[in-house]
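Next up is one chain by itself, shown in structure tokens, the form predicted alone.
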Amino acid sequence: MKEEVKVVLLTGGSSGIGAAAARLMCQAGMTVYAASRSGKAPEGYSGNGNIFPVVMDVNDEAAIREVVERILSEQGRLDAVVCNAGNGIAGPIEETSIEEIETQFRTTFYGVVKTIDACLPVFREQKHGRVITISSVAAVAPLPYQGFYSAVKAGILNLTKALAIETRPFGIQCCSILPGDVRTGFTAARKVALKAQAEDSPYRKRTVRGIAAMSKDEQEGMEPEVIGKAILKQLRRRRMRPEVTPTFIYSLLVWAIRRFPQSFVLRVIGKLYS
């Protein structure tokens, strides 16, 4: 029997993909708790509907638990969690410090784990629940000068698939969404490793060219509503798909990357971004 999704916890809900997803879910009649560090209402939200902006840092386990408890107190249920919060660090692998790597993993990977862990006991007790994570095409197309971002997104994809196996006996469904290039504030917010910015860096020219090419593709990419619609579609399905790559072009690209010889794939990616 299909359990209707009525109440959703969404991280990274104030802007970009998160804001678009919050608006679309609200329009579909869902109650959305849009969490972010700022606690601001989602961009473009008119105030008509059931969106509750909440302050929540995905690095803070206590804060996550408090929000989940608030949702249960106010709504009596929690049907789905959408893990969208994340950040980006660019730079060659050799010149990215451990501290910078940890910052990438802390929010974008461990933040996902902490958020999911806070929701799973609720889902198990209800005997239903849905987990959607936001991975990336970069999970299967390793990007030079964004190697750690690619690694995090690959980790999220496989974590979600493993979780799907573990939690299926409890009536929990899991899906990972793989966006391609999306026009959001993520591009401007991306940090560059400090060592890579030095004039004497052996990687500097290639790093600058690579990041410029990626930034151009992102800012010419799809609107965040495309990803928001993909999220909503899965929440409405009787059975969510384990993995979704929105748009035909990007789904074809992922298919090709997984089937072509990897030496060829890496050469092509290198020509595009290195």
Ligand SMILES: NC(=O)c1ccc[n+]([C@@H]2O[C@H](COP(=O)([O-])OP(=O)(O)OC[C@H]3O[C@@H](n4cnc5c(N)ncnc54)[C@H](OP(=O)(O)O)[C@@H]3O)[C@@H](O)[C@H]2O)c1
Contents of the next structure:
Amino acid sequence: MKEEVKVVLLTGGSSGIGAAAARLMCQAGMTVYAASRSGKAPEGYSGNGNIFPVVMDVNDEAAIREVVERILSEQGRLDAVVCNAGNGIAGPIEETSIEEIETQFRTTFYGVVKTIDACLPVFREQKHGRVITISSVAAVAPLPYQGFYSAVKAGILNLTKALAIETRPFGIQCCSILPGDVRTGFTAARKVALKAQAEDSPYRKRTVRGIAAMSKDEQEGMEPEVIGKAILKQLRRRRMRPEVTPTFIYSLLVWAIRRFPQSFVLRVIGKLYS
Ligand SMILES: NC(=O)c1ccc[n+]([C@@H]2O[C@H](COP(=O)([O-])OP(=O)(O)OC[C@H]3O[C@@H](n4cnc5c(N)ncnc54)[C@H](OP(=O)(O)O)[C@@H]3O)[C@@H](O)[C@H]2O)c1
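Take the protein just shown as the form predicted alone and give its structure as the form predicted in complex with the named molecule.
Let us now look at the entire complex, which starts with that chain.
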């Protein structure tokens, strides 16, 4: 039986995609715990509804468990978790240090795993629950100078699908959303690997050009509401789709990337960003 989604834990709820999703879920009558490190209310939220901004770093397992316990004690249920918090580190693969790679994986991969882990026992006990992860078109279109970001997002996509199979017997549904370019604070928050910034880096010119092109595409990209609506749509469906690429043009792109010869795909991506 379909369980209506009433209470949602959303990470990265203070800005960009998360803030838009929080506002739309709230308008749809859902109660949203919008988590971020700052604990700020979602951008553009009027304060008129059931959004609870919470301070929660997705790298802090104890903090996540505390928030899940708080939701259960206040609402008596938790129907869905949307793992959206993430960031990007750019730079050529050769010039990205292990510490920088770990930073990329910490929030955007392990943070997702930790958040899901805290919710799964609740979902199994209830015999229903929904997991939505925010991957990226970069999961299927490997971006130069964002190789580790692309790797993390490909990991998130496959992890979500494997989780869908493992948890289906417990009544849990999983979906990964693959946004294309979205106009948010993500671009400004992106860090560049230190070594790639040195004058004598053999990759420097291409890195600067590639990141500038990607940043321009992001800042000319779609409004975060487009992704927020896609998240809400899945939360309201009887059965969530395991993978969703919002907008016709990006879903066509993902379809083409998977079907065209990979040598051709890599040449085109290289022309655009390298
Ligand atoms: N923008 C795009 O073009 C695009 C495309 C594809 C996928 N995505 C993905 O969409 C997701 C949301 O990004 P966005 O574009 O909306 O960027 P954003 O505006 O920078 O939002 C990031 C959100 O994550 C929170 N956050 C960051 N680190 C956190 C942590 N350790 N614990 C808890 N919250 C944390 C931030 O708040 P605090 O700083 O207060 O913690 C903020 O609310 C990310 O996973 C990103 O990879 C974005």
